[in-house]
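Given as structure tokens, the chain that follows is alone and in the form predicted alone.
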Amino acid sequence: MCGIVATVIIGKAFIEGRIVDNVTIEINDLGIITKISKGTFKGRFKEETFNFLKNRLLILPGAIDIHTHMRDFKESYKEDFYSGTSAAAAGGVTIVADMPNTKPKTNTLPVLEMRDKVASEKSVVDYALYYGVPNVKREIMGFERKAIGVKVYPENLFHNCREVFEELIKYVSSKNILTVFHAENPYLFKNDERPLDAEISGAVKVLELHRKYRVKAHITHVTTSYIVKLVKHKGNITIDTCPHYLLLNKEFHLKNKYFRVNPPLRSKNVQENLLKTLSLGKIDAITTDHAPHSSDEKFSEKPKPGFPGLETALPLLLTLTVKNIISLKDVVKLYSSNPAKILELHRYVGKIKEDMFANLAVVDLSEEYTVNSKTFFSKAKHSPFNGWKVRGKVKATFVRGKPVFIDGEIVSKKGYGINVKKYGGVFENVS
């Protein structure tokens, strides 16, 4: 891989699966790992140097996170892309993939467009976009040019229009595109409760619609290990959960209307086991399903569901580490490595290496400090983990190759971030 020598990262690394030490990171101008050397080096570069030997700090692949909300277009007082994915550059979040329940919704073609225009305009770090299940056939060819896949909302799911549905799954499955799931069965809800039955219930419902059309699914923001038993025993299905659903439980919910989210937090056996699940290497993703809203509508009488969390997944995941639940080894694999598999994305991105976009979170494992949502660059100021020691501090978030997020500060323009449907013309580009 040619090109030239733009920016050099002096450092600890974790490549291959472990820590080394002292390793130097040559990026050329497209923001590609040309050439990793091993060994203390002694010379002098002319290009832009940043060493990070002398506090010890450690390189890691730059974070995923498959499930965010930008909100942006007409709920921009609630996040837009330059807070969205600022956010996300200080959690060290290279990539942000945008659900598309905006308003509008992004489930035609020319919202997709005006979508990843404002995006492209405001980001800071990479992202990319799904699309939302259209009300007509019209608007289902093509979406895949500039979104990465399609998601599936209960409604969609249960009692959407049958024929446009099938429509689009039979489309998806031809082109092989990833499709997302919120699974859970509407018709099980009562009361303004969403019990585990109506999402078990909407992980079968996935199964069976895997099983008819060979649809390449994956299950977002799972809350309970019989749903990862279920369908890793009967599919061939990806699945992710959030940390609050790792961390927190409905003892949280019962104290303070503040912790809602859907799906709703479960009881403290339901929770622990997750987490069991977890560190047993049986969970694939990651993801915070960021869903910033005003302090005036989380701290209401009926509070919006979801919370910001863009800002404290990684350190929580780190925190996990110091605890022995799980390994620095498994903090990558469910936060880089895995999302850039289920994306697609990891001949470019997931690793720390040569011929790969240079895509990297510089963190303290050391440094211990308590979460301030005050201080977070998300709109959102307030969240479910706000008071909470934490352990892994990020310091620095590289996107290919330059610096968005250095000791507090952002430090790239709007609109650096690109749609990561346009990494491969990047390769195309080297000669």
The other form holds:
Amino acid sequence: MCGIVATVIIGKAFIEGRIVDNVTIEINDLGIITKISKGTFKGRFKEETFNFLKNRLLILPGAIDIHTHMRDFKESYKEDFYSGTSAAAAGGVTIVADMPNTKPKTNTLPVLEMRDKVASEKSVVDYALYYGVPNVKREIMGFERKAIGVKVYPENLFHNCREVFEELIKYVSSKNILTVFHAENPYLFKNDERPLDAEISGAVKVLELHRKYRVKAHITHVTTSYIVKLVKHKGNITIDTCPHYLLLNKEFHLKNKYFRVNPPLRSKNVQENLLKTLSLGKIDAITTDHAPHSSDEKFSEKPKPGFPGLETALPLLLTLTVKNIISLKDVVKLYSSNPAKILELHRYVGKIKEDMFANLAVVDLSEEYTVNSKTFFSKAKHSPFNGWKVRGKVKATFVRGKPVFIDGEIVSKKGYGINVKKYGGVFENVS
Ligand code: NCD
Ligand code: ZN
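Given the form predicted alone above, produce the structure of the same protein in the form predicted in complex with N-carbamoyl-L-aspartate.
All chains and molecules follow, beginning with the one already shown.
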């Protein structure tokens, strides 16, 4: 890989599954790592140099979050691509994948075009877009030019537009396009309750579809180890869970309606089993399901489900390493290299390696701090983890070799972020 060296980053880095003490990472003007050398660098660089050695900071592969809601459009009061991707950068997240339950819905080709345009004008980190199940067949073909995959909601999985849904599933299966499922069966909801059975029934339905069409399926925000076992035993399906299902339970929700989320928080027992399953390496990825709502909406009689998560996920995961529940290697796998594989971007991101993009999260593992949601970059200035003590502070985030977030500030231009669908094109420029 050639090109002019534009940036040099020096420090302790997580490379090939372990921490290497002194490395020099040379990055070209396209943001691609051209050379990694070990040992203390003694020379001088003309290029922009970032030296993280002196503060003993650790350079990790940048996090990749495959389930977020950037809102924008008519819900810009909750979040927009600028505030949402700024929250991502502050959390060490270098790529966010955005869900299509927007207003208007991202399930037609013109809306997808519009979403890509808005995202490209406002994002500070890179982004991927999901496409929603369309209402008519003519809106199926071609979405994959701009979207990384499809998101299927419970209502798509269990009732509406059967014919279009089947056509879509056949289409994605034929092209091996990622299909992310929110697995819950709405027929099993009881008033406001969404029992575990509804989620299990949803997962069974995904398995059926997987078996029938060989769809490249991913089940998101799984809350129970039962589904992990079921899915891993019966099919080649990937799964993720979120920090809130690992660290919070129904008791929180019973005390405070703020904790409402879909799927809901489960019993303490289910939560603890899920955390154990994570520590055993049975879960493919962590996502935040970053679902920002305004404070008025969250602190009301009937709060909207979900909460922001991008600024807390990596510190919470790093805190689990301090407690020896998971390893640093697990964190990188769960929140970077496996998500890269799921999105089929592993040729470009997910590792600190020559000929890959320099998407990096620089963290201070020794710094303990208290989560203060008032300081969030997200427009949603609240969090289920507000007041929690965490260890592992994000100090800097680089996307394609450029600093995006440094010492508490967003330092890149609005619109720096690109659709990951363009990654291949950037690489073609050099080869
Ligand atoms: C999601 C949101 O707010 O977009 N909320 C959530 O609790 N996960 C929507 C949803 O998945 O129901
Ligand atoms: Zn969601």
